[in-house]
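So this first bit is one chain, no partners, the form predicted on its own, shown in structure tokens.
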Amino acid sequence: MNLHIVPLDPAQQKPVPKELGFGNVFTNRMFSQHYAPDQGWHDAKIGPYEPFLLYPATAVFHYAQEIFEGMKAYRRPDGHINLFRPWENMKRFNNSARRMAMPVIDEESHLEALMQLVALEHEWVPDAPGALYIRPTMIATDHALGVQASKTYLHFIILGPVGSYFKEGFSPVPVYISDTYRRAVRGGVGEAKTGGNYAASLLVGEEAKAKGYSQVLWLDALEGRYVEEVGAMNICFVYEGCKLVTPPLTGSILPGVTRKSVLQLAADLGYEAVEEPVDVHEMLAGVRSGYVTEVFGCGTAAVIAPVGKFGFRDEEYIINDYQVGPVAARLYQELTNIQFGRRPDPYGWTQLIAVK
């Protein structure tokens, strides 16, 4: 990749912000690039965090064709930063283009793209235990109107400073179940990163929140009887204390990064960790006799989100008297503590960026 890096005008550069929210500050630069067949990838750049020009009938206003990521980077206590398993972002990333019938990427030269943004924009990177969000993204951009895969598109990475995904921190959330709606289907766009699953999921979401919940935990679309995610976060179930149950994934649900190194560190820590279907009724008898002990999300926005109770049809269920259970305390504190760089990685899950 031909890297064209933009000198920032002084007067464009903003303050490193000392408030930390989620997804609403951004900064002073940004990586593009463009396809077009005749070219492939072309005029790649990292340059000022800036507003694109689009006309009102480019494709990806029309045909929702677009797809994104979603990782972190991570200040270590020796002031450098760790990427926590971008590889895999970057063949998911792939994977959903492939999908949404858009052109992948090189995955090497768009995590040395990543990774020159992120050491160019290194101040943004608070101390843990915030972190800085980072968002690639491809978008169609053929102006034209008709029912078809644009042939050129737009590829960029954006970055902000992060805290707490949930108001509550890391402390257990309310997760509403929808038994009316369905957010995707086996052999639909469940398992792509793509905006539209999204969408799907903000009524629900919004009639959640006027609940009292703060996540919306899916069903599968043809029994309504499986589960499947929440709305931000692949879903875990401790059973007795030892034994932790994700499901299977199954076309429908998001291939999760934090999901895979959850389940694998989950057996190294001792637990049974295993992918099977989980019956929303039977799940929820569970809930009641004590038989599942705890609930959590995992992705990386949260990292891990214990859940302490579940709303369906008009009933509540109370998962470990609304507090934060040991296996997902466990699993929070070894998983950030290796995302942070507090412990060895004898995974190779890191990608260090040296801050000069």
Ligand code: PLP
Contents of the next structure:
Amino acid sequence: MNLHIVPLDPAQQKPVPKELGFGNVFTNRMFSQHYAPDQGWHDAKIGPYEPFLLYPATAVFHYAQEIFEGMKAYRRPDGHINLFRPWENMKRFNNSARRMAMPVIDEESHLEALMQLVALEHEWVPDAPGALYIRPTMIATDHALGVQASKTYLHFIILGPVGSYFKEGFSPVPVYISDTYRRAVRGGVGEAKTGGNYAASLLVGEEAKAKGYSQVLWLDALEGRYVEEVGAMNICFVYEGCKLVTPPLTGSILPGVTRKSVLQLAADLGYEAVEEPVDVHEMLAGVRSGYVTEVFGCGTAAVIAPVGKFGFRDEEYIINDYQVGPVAARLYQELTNIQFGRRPDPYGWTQLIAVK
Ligand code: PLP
Ligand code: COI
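Compare with the form predicted on its own: the form predicted together with the ligand:
Let's see the whole complex now, leading with the same chain.
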């Protein structure tokens, strides 16, 4: 990749904020490149974070041909920076691109550009438990209303320092189980990281919020019976304190990098860790009987998010007395210790970015 780095105008530099929310603040620079069939990917640059000029008829505004990724850069105790399994995100970005009839990117040069961008913006990587959120995105840019795959695209990466995704921090969150609406169906685009999946979830998300819940748990679209995932994370259940279960990747669930890591960590910590269908009625009965000892979500933004209660058909199901359970706490420690470089990484999951 022929990457042009535009010098930053000192007058445009924003200070690094002290208080961190999620996704409200962005760094000074961004990466961008364009695609056209006769040129391939071109005009790769790291320049100022600035608005795009797009015509109202631009394809992405109408038919949502768009994909994105979510990753983080972590500040290590020695001051250097870690990425966590970035190769998985590059692969998933391209899987999403193929599903949405978009051009793939070169995974290696995408990662190199991303690392250069993070290195340039290294001052924005906060100390733990905060992190620098990385959002690679691709949009369709043809200036036309015909329903067909765009010929031209814009790929960009933006960065922003983040704290906890939930206002609760690492404490249990209440989750609402949608009984009427569905997020994704097998054969659809549920396993792609594309904006429409999130747009489809907003109505129920608002309903859930009005009822006092922070997230929505989605059931499968065919029977409305099997647990799939939560709005911004995959979901795990602990049976009798020792067996960790997460639903299998059926095609309508996002294959989470954190999910994959949690399955491996849990197995290596001595838990039985399996992918198994979870019947919502059996699971809720298990919560009531105490067979289900913990529930937690896992994702890049959410990390490990214990679920304190479920709401389903006007009933509440309190999990583990609304306390953080030992398995979630242990996995949170193990995972974040590797991400932040607080312990050696035996898996080769981290990519170091040395800060000069
Ligand atoms: N499921 C959905 C719908 C998500 O948006 C995310 C977040 O990216 C996840 C699961 C978890 O994926 P990952 O662990 O790769 O962040
Ligand atoms: C992530 O965890 O990176 C996500 O993309 C979740 C969400 C903010 C959409």
